[in-house]
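Just one chain is shown here, as structure tokens, and it is the form predicted alone.
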Amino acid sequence: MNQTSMLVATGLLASLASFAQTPDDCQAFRHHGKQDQARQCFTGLSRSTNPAIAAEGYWGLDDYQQANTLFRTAAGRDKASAAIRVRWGMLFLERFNPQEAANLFQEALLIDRNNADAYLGLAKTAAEGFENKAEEFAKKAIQLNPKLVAAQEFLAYLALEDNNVPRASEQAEKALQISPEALDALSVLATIDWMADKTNSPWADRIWKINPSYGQAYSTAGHFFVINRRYREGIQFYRKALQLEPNLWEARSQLGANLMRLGDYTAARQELEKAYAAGYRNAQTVNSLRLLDSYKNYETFRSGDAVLRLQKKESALLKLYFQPELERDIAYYERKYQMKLKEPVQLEVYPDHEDFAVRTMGLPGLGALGATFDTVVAMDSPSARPPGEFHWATTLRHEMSHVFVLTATDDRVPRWFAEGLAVHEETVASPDWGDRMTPDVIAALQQKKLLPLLDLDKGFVRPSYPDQVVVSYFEAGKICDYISHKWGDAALLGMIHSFANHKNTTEAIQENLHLQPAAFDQMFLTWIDGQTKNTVQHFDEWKKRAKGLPALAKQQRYDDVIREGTAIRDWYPDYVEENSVYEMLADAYLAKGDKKDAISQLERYRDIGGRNPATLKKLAQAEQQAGNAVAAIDTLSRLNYIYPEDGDLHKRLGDLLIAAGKTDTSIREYKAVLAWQPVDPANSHYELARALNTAHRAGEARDEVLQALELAPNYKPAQQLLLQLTK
């Protein structure tokens, strides 16, 4: 929203009666695109001896530091002025300090608990983080001052962020009843037309009659296109905004950020540097420029339809796993979704989570591990998280679904379906992929907090309780599971086609499932209850009894651990985190010398999605000792998808593979050992040479054995292999 469009609080205007021109007069010039008159007006205000008035003048002249100093002086002189604190808070909000802004709005409410402008300020602050409180605060502002047009406009803005077009239109038209020149309300209505592909909007015509240079209208549209993942169109609107108002720095920063999201780094840097040089130095602008600077430390690998960008310090290792997995995902989705991408997919993998966070800043409802911008995917590296905290191949499979679905629908797909289908695809790849049912999800099921299908997008964009985004991912994924289960994958593909034809959720459900959304909701809730009721009903008892298992184990009461663990394990089979029942049972069985049952419990843990590297390596060792090399290979191979940055893992897996005659796969593992800078590099080169020789790749084997001998000239096995290779 355009911060400068807000009228100065009524209480402050009372102190300006004797002044020739008021801040409202200056804003009126700006409102109508009369920039020269506005500048003259603000210059006049800046010369006032009243610090509150002078602050408004300097603010209008973009001298934010001086405005801040003067507001501080004004607030110190008039400790009973809520209006001064509101305006000062709005300055902080505009200049990237929402926390300080919120403090000032709260101070204003301590002075005047019925200050509508303060509530509007809190609404804008909450909206920065897509918080549900934003709507509550804006409604309170309207309740206190029904003529506060900026609050009414903001309600329209929030409704459109929630993808509730009818409500957004209704709220915007209410604002126009208060003021026919409510530019932000007109911008919302014009955006609704533009998003529906109506290029000639009558609302836009009204905007240009009021202010022919109102670039903020296009910038507002850019915001909504971007949060709906229509990045290319969003970029076009930001460009249009800057054609009208070259100094609209927020739009320029957003233009740079979105060019960067789509991989146009040169153009992104140009726009971001312009914004930075003009003093627009919010976190996204600054951090994006820093991230662009860091790209010199990345390597780019191209293969067919895939472009892979990896940090140099881990590229040799990760390329071995990420590149084939990326190519496998592309081939899978081409077959399943019956389409071929028109441009390569670019995958960026970040070892520093904060770098990944920069790529997603300002976007609602995104998962914390990966993000997709058309055909550009950004995600965390395994090294960005503690070992076992996430499954990188699951994240990649999820994001690649987005690449294809967004492309197939020209980005015209509701968030619930895009996310739900991607979650569904994770476990289609393998039952142990994807996320487990968490305690937060169980609590939501217990409290009947799942949203109706038509409201589900709001659970991603503006959650009303902690962890609702997580619950919404779960619900959306289960909805797609249910559709696949009852109607088949053809129905999911049909819904993709419906969305591609610009149908909404109601129409897509009717076309492909032949149901009304309300009827679908009823059927789905019955199905999900059947899927989850065992855990939901027993969860509280499970939680109480599971807490007692570590104490029993500490007291070496292993029979009690086994009796109690066996009784409760299947009440909540998805729990594979710290002190899982599977691990407690396995330890108890091992303590009693029962390796067979210990292995059985750990294999259950693995198959349900347990990801602790130490636990999985312990399982693989037990399987190998039990003579089951095939199972050990399976276990260690799964660990590669969780945390491949482990030289010991690759050595053990390589040895098992070559012993099993799986030479090609063993070569990759021995290459991974070398990429991880082993303690004994000569032996690692030798083992790779041995595997290459077995695969009849004599030239490569000779190169490796020579490197082994260069490091250890007297290494006899390498000498013998070299003799064999030179015969």
Second form
Amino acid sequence: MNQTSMLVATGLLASLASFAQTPDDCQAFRHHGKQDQARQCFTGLSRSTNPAIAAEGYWGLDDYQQANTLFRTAAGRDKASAAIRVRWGMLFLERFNPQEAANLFQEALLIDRNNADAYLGLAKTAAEGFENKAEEFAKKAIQLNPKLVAAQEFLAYLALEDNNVPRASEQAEKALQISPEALDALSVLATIDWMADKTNSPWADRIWKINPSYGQAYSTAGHFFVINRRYREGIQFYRKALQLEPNLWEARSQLGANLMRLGDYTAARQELEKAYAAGYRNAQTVNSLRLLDSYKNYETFRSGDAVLRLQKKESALLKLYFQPELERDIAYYERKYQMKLKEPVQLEVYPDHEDFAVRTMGLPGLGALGATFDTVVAMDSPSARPPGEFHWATTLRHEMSHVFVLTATDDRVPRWFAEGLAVHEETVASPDWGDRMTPDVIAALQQKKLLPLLDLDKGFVRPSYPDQVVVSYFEAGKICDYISHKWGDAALLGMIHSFANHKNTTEAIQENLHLQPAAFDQMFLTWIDGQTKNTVQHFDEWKKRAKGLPALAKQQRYDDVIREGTAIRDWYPDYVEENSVYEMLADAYLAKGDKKDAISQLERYRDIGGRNPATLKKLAQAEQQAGNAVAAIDTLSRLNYIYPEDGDLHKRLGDLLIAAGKTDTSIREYKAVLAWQPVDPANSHYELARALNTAHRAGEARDEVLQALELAPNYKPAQQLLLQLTK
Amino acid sequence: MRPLALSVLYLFAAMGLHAATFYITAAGLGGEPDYDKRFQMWSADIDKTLRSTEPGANVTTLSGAEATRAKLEAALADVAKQARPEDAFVLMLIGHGTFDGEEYKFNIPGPDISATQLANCLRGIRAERQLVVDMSSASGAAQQALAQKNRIVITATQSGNERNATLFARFWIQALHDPGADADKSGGVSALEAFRYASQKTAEFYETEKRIATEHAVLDDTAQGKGVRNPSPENGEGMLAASFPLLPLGAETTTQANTPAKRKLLARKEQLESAIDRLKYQKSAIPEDEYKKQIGALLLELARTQAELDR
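Given the form predicted alone above, what does the protein look like in the form predicted in complex with the partner chain?
Let us now look at the entire complex, which starts with that chain.
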């Protein structure tokens, strides 16, 4: 960002009288692309006996350590200088330490509570974390100093991050009124043109006239393309930025990170290593390189249009489930969205959530489970989270929706629609998939906090309250549910086409639903109110009475548990977390010896989306004991989509399946037992051999039984099977 | 591990005829009711399993207020009096342990017993095959003091610094019940099989619960005084443990060679088992297809021989 005039505003110039050139002069050279002169100028500053001035010099020469040391000295000497603290904070912000930067800006405000530059610093710090306060701070800076062009430019930048193009243009124009050479305002305006596919932007021409080598303009564009999921174009812009300014390390790091997102690991490593070697070692660069190093521990499987990358320690197991599910999703979306992908989908599954997190950026507040970058999907492995915490097949179905919708629209799709459609698809797959309505969402519904359709993107990108991202996912999903329910899937498909034709939300709604967004909002709110009013109205009462159930159970007052639980269960049927009413009721029925009703409660729990593996296994056992093997198979099969990393699950399911004559699926389950490195591998090979033999796959059965005997040569059942197979 | 399994077969058979196994199980202080209850339940489970599997076995179990140092030392002294060199001895400790940087102590009512004191008591026991399973927290610190030739020392933790309450005992006991613990299907669970079973189950527990594993069981059966987590031919650990029967051989595998024809078949069986062992050790040096062919033929022949024996 432009730093011209920063020092004028903060009054440091007074101490520069004895120098021929000031920091503003140096920044002015840089602003106009006169790099040699800028360097010469900064070298001059670095010789200053004033540590604050010398710090500016060293900073300009990229000697950040020396600059930091000198700022510390300067701040120590001049305890009343807010300006020094602001500049020092800006250095920290540039060098990847927003926390320390924020501390210094706050310190500056304690000295001078009307320091506009400190507010600008806080705005930039908040923006790093996509905090809603960024705009508030920037506005405060402008209010305190209406001529602070950098703050005005920053407001334009923030508006564009919110996808509010008219506002971004308006803010940028205001910045240009303050300074016609406001390069970052021009960059925002040029980006708006580039994102609208106007390749010849007049704003860009103005930029090059001021500074022919201003790579930052392209880098800014790269950022906006990326946050709008237009990764390939983002990469092109980062490349252009680096052609103009090869030392623009932030752009190089971003280029590497985005090449990595799209699966080009070799090129990504090259760029990231260059940035790292040049001292650009922010968390993203370092973590990305570490992640690239860890890829040697991954295996790649290819089949048809699917490429699957799994960590070696769990690849044998997960391949059995992820590969067919990925293929099923591809076939489903090809059919539903009437399109074929141009290139294979690559799915990467990470057993360490932190590894996955390195690939996910830009969305705050939500513990993301999956992320899509064009046709590359990265997601948590079931093993990355405690058992029952998430439904991996739901996450895959969600991300695969993104793959198709982003491809169909050439990435021109608003976030609310992309996320909403993906959430909608989760429960289309099966009602027990997807997320249940959480207390955060109920609270938002009670407080009428749902956003109008045209503002919904902001709920994802810059939430105004802690759970707004979760609420926005819920709302967007319900909007797509409503469209599907009232206008049919054809309307959703039509909207995809509208977005593909570069129509905005208003136009897409008009074209396909023949409504204005405001009218749609009204209809939707009426509908969602009808859908949720039972829970919304009774939630407080439910909460109060549900809390009493564990105490009743502890006192063994099972009749009271049943009476109370039955009375409140359907007020909030989506609650399937700890101490769910279903489980409390099932336990009470069991305690009274009523297995039938206990099973019935747990089946409700399962069907509504209950995911506790222990509860589901308990249900399967009860179903099996009740002679309902089909139901037990159903229950355990659903668990495969939740937490397949459980040898006991596969053994039990395999046994049930083979007894039910479903040999093919039993074979998969016995393979899963083996893949999970059982404590008794000889027995596991033997059971797989038995299933293969039943499926008349004698050759494979013989291989397996020989493996059993190799481990346990005197294992009699295996010996007998070998003799049988040899006959 | 065929030679080991073969040894197990002979040892189990030998035990049935001549040798005895002495078992002492001690459940220490829990410190809180939940742990007290758990430790007593586990020791009762071991007691019941041993007595039901091997009626007339020499089983001593100390738990609760009974598990004092005096009583434990008396029980060990009693075994020292009775056990002959051909006998086997198993000591299992369940509970909490502490390590102050110098000495490990097993927490019991009254004065605790240190690893050194325990080792002194064990020194008097003549049984040439000994197994000490210390399943307490910080038990890794006892490895050095308890190490002795022909003694297998298993501890629930790899060092004295793993001080949290352990779960290893839970899975060790599970190994006594789960047929799956008999990995080589020899009809009995060896100390090595039980160790591997319990270690794997413990690791799986922490992995599934997404908790940092605060215990890593180790085994030393070469008197190194420092156990390993994965005993194998490569690190030289596990040979003795593989041949140490924790539970006796089931009736199914004891074939009586009471006719000349059966004796011939048994001899043939042993030859085949040896050939299989040799081939398995050469596996890496033989082309895969050739190995499969040879091992398949030997295993088939062994199956046929066993079928003849069982007729």
